[in-house]
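Single chain ahead, by itself, as structure tokens, in the form predicted on its own.
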Amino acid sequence: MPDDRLKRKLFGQKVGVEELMEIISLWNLRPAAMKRLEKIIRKDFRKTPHLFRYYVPAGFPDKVREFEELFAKKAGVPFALAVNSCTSALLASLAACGVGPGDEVIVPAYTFFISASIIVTARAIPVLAEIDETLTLDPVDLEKKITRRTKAIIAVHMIGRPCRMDAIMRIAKKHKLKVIEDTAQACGGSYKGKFLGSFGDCGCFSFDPFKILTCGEGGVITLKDEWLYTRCQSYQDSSACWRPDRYAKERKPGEIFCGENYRQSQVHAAIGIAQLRKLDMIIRSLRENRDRIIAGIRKSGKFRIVPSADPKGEAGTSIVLMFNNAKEAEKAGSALAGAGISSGRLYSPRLRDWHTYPYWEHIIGKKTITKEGCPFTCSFYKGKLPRYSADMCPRTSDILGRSVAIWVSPAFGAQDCRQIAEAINTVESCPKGIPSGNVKS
């Protein structure tokens, strides 16, 4: 055993040098540069830091409040809350929103499963809706879908992609339901010139490693209700270290319940304010590339690129192109790939993908955590169940069958741009193929 001063040496600041030079190693530095930082970083280490979401020590910085802060002024809402993935931020709206058993809540068909499979985490009954030529929830098909069980509304913007919020926000008023934004794919996007996850009730960000911004995992629920805001943070953390007197009785009904605990750490926040710092200069050269593309594209027999919602709000992150039918779409899709260009079909009956309906077995087929089958077999439920099936949204099938997306990086210079524009325009006279090429994606 080591003796007292040893101990105190290394016991005596829970979180030291060492666990700070292990986070640096993920920079995969130079050995002699990490052995620098170490010396330097052990010359000047004061105090152990705090990395839990609460209770920050005075003279502390707060990251996670920062982050908080930053991102609900950059989204134009008065709160926004740090979570840590958007899963969490859809499930914890979910409930903020109220809700649970017996309701039904209007999903895009097109989307990844999460914003559908939530739903039935929330125990409430998912009902998929089908998307229109903007590749988002098309709202006439969302109008018809609702019933008296509807609760909510999860509007998707895909790939980059705003939807429609006018039409979603003003049914949505007509018919009282609440409004729950997916912008994990389109964050710093826009809808005639505000900030996409600022229209619902809720707005939900993810900072995966695949998303515009990332923290490694994180998440952040935009929102302009405080009573929202309030059971967001109740839902996030039922430990409610967050309430101003954590043990006190509720200050009003609906404040405390049995939630979860999703809260955000303070390293990943820090990360998440320097990439938010660079949130506009991404999505000005993603938009920038794009125009670059798309400007190269001449007019094609075979396709069209498909309209959007709002071009301008776009995040620009891809370019779809819409063939006439699916067989010309999987050829363009096999030869702008096999030409090293990053881009893929939006839907194949031959290639599993989780954003697309017909492989969501987990709700094709009712699959639940046990036997019993909540919520589908919930007695709360007085409605008729969607008919599930590979086949149950055609327009949908038919749109994704139909396109393929070219993926735009920030990183694109003017010749990676050329190159790509130059492959799709080869797809109009080259059918057999494309010559191969170097694009970073």
Ligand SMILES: Cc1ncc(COP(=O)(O)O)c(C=O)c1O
Contents of the next structure:
Amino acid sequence: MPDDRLKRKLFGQKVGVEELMEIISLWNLRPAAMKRLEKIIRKDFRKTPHLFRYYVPAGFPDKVREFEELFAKKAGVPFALAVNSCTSALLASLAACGVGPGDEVIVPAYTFFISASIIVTARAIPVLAEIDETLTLDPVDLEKKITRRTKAIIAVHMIGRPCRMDAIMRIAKKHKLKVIEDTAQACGGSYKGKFLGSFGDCGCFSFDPFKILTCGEGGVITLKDEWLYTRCQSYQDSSACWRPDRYAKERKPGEIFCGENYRQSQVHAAIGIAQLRKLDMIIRSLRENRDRIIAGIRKSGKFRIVPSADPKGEAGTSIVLMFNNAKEAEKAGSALAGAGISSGRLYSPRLRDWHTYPYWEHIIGKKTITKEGCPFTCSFYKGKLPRYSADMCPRTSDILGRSVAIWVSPAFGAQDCRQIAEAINTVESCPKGIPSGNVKS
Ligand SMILES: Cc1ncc(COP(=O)(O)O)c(C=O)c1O
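Could you switch over to the form predicted in complex with the ligand, since the one displayed so far is the form predicted on its own?
The next block holds the full complex; its first chain is the one shown before.
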């Protein structure tokens, strides 16, 4: 057993210098720098931090609250709720919107599979809709897929590209549907000058390491409606630490239910705050690099640059070339990869990838956690199940099969952009290129 002095040093502070140094070690500093830092920190160490997002004692920083306030301001909405991932943001949003057994939710056939599978997790029926050439939800097909059982639409701003939010919101209003914007891949993007994620009832963001901002793992839900915000809070912390009086009786029916624990920690929020400060700069650099590359692409070739619902609002993480057929896309994809360009085909029957619906075996195979097969077999569901198959959205497969994405980094310099444009120019030889343009929504 350690002596009393050591015990006091080790356990007097529940989270002390050792834990902070462990976090700092993630940044791979040299051992000598670590030693110097530890010395300074030990000398100045005052009190153990409060890492839990609720019950923050006076005089302690509340990073989660600060992150939420900064994010809400940036998005131009009254409420932002920090959670631990975009997956949990989506599930909490569906729960808050009252989606459950018997309901259908429409989702585009091109998105990371989570946007669709989370509907099954919420015990509702996912209905897949086609994308159009903007690579986002096609409003025409969306409206065709609406039935009496449709409760919500998940609009996904894929690879930094805004959905046609005017049309989607118009349809949602007409049919009285909730709109959840999956903004995991487009944080900082906008549509007609308005922050993506601020159009619908809930905007869901991801801060996993592959997104525009990251804090390792994390998410945020943006909201305009206080009641939905309350229900999201209830879902993300069913232990009810979020409530003004934790164990008090329900203030309004629907406030309390069996939810989850999706709380964000102060450590993640602290990183999120620093990241958020860089957002404008990141988006500016992405757009500048995207424009530099596009400016260098010669306007003749086998491809055209896919149109955008709002070119100015794109987050700028991608430029997508659309070829006349999949074979040409495959050839160009290989040539670009061979030239060391960060790029990729958006769909190929030979390339397994959970961003395209033909590979969503979770949905197509109606895979569920337990054998009875709910929600697909749920007696509350009175509709006609979609005929899930790997070719149920042929337009989406066709568009994606002919597309090659060039991934843009904010770290590119002018020379990188020139090289990328040159590599693109050398893979094509087609008659007429069509410049990137706006499309009517
Ligand atoms: C479109 C989309 N939605 C949701 C998610 C899930 O995000 P998270 O990893 O934060 O749960 C992702 C992650 O890749 C995504 O790309």
